[in-house]
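Take a look at this single chain, the form predicted on its own, given in structure tokens.
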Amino acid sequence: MTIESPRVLMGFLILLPVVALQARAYLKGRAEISRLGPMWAHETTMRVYTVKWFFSAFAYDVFLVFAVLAAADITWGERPVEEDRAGLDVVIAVDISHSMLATDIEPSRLDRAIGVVRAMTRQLPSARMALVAFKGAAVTVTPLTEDANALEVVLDGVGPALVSAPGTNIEVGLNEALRSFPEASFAHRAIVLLSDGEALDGEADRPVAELRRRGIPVMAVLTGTTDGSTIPTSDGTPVLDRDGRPAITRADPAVLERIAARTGGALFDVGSPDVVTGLSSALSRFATVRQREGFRLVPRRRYRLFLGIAIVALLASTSVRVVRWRGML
């Protein structure tokens, strides 16, 4: 089972208030069906109520529930979709953000990235590439193209100053090699993310989850080391954290993993000496048993049932109030 909008379950947290708000309503009913007094038969009426604000207010919240739980977007099991493509499209996701300008890797985070995307391009000679540079916004520096001298040039140009938004949204870079896909492109898909997984904005989960559901894997390739680096500004003097001290970036593989597991793709490491050959050799085996079987699998999305449910609970709750019970007044 997987939870493809993780974020979303902080909604059961709108249950609090309203078990609350329920308690109170109840409370306020009892306490005017007491000032009836003799006009109804008492006891009857308290217990009637008693029951069927209970019902009433139970079904409400399993609605509550199983309505967060239908946008979680929660899926299990697979299914097989057909997949008539040919060739390998790849849109290459580069991070610029400054911590990638960081030295933990020689000669930094950044020219490492750019060097295993050229000696990439060259191993995939035949595939189509874009390239995408992220950081706080994202943008497309080259469409897909078969051209791998065109893609050469402008990796020359790639560093931070090509985006002015700040920080590091791991989501938009997804989003925007998403959009990098034609829609009438026959080709397999693929993207090969290249970041130190620093992300100090955004929500990769989103992205994630329409990937997956397209069948686009994600090879997450890690720049950086987990015991981290000071990052240089323009003189060479490090950038300074609020405290005035040197700040210090730390790689985060974890988050990188996470997007090529949920994905179907797969993790490598750029200080690896074979990072390049086993980035090349994952993404030709991909499109090659994708076209030799003819199909992929997609998870089964089970927002249906949970709504259904949804559904059902807030009609109960509902009747529970309105139905008249035999016997009342």
Contents of the next structure:
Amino acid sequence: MTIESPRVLMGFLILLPVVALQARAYLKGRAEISRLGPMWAHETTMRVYTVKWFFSAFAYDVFLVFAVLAAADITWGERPVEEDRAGLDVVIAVDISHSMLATDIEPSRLDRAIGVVRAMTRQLPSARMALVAFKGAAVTVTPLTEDANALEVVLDGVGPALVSAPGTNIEVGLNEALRSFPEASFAHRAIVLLSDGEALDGEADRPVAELRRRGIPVMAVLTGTTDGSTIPTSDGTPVLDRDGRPAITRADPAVLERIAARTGGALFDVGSPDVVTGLSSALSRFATVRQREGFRLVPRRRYRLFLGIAIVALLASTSVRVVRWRGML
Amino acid sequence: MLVFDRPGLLLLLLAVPLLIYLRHFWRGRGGTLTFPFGVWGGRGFTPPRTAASLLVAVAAISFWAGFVVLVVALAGPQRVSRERSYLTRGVDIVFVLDQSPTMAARDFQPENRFEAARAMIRRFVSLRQNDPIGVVGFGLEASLRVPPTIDYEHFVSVLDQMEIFEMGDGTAIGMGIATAALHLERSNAPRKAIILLTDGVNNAGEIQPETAARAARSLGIGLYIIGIGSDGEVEIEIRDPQTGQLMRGTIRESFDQDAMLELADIAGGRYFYAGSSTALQAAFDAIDTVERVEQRSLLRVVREPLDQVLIFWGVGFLGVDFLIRRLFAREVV
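So that was the form predicted on its own. Now I'd like the form predicted together with its partner chain, please.
Below, the chain from earlier opens the complete complex, with every other chain and molecule after it.
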């Protein structure tokens, strides 16, 4: 089971004020029945009121819970959809935040990432490639092209200065990568994400649902170590944190692993000697298998089940008030 | 276009009038008091219209709007669009655009030569669908600005950022053609073409235009040359990108048509003279007609589910109803 929009589950917080307002209404209702209700049937009236209130409030809360679950887009199981494509389009999204200048991987995380891209483009000569660089914002450095020369040239200029917005936002990187696939393309599509996973802004999981829907896997390359290192500045001294101590940046594989797993991609470690071979063969295999099978599996959405329960609960909550309860208790 | 995954579920909406009747108008519903005015022949009374009664009405409308929206979401609404994918390879085209200062001459009133050329390239691109298009800018030097791509949005955004004078004061036509040819070299497109737009004579760069034209021909690349600008005296207005200084004046400078014709001949291409907007458009139309290949395409249906947005709206409407009833109408059940 997968929750495609996990952030929507924050909607459960609505239950707190709703339950508080329901409890307040109940207490007020009891007080008013005590004041206005018939003295000869005080207990019966109070009992009917309590039961009505309970069922009405409970059904309404059930409605809210299931409406939030429906909006969270829960999926389980898979169904095949036709995928009639040939060839391979790859958008390479490179993290160019300052943490990528860390030297826990020699000569630096960014240089190693660019080296991987350079080697990968040579191993996949028939693929069209685009290059997206991201930091706090993202920019398409090279649009999707067969022109390997163009990609080769621009790789030399890839660095933190390409984008002025500070931070690390994998979400904008993935969104820009998604935008870089032209509609007219007939090829299979994949994204190669090179990052240390240290996402400071944005919600990296947000574009994942769209990527899953379109059948675009993300091959993530972890560029850095979990032990981390300092980030050298242009004069060689390390970047300092707020306390004046050298800031340590550590690679976070969890984010990249999650994105890769949920989109049907794979995670690679830039420190591994066969990272380029593994990455290239994973991309080739992906295109070959898809082309041979002619279909892909997409998650089966189950929102209708939850929404159906929510609507029934809403009607039940309303019916409790509409139905006369006289003589039933 | 809007379609539904399970349109049958929309039949549930037929129950809405009955539910509205039961909740708001049925005399036997709970929460009502009945007065026997009829026995006395009286007309009873109607509650006065107050702000509270208006709010209750708003709450009721919100409730049913929310309910309807949720039922619609249950039916699986989807926005359907068609996406055209091309099964065949288009023509690779690279524009080689002169960015020398003389391109600021205003003989395409109200535009200058550069703006007129740029507008025409934009129009040309808008008529293409699967042809990778790139652009090389040249002045004193030449540089690839966009490699051949079908991402036309990116192409146009870079084209719009290009400025006169940014490649220096000079006209390196040979370098421009050579750069374009280099980036078309490995292309396996059925046809490849370079479209050169210039208003001057080659006076810079290490590669002679004739050499570049021969190289293009040997690589199977077609060369179209469009000579822009009129022969007479023309106003010019240009801002120096280094100093920001605005310079105005008149020029009487033209390109060497014979050299252009010879260049087109060497490359086995064609030369067009574009002294006016109409002539420029005619040149582009001629190239557009020639540089076409038969293309096979596939139409895909793309479905974008809308249920999540509708669930948010539905819950929002119902929230308005809940808040009004609890906070303003002071309902206790």
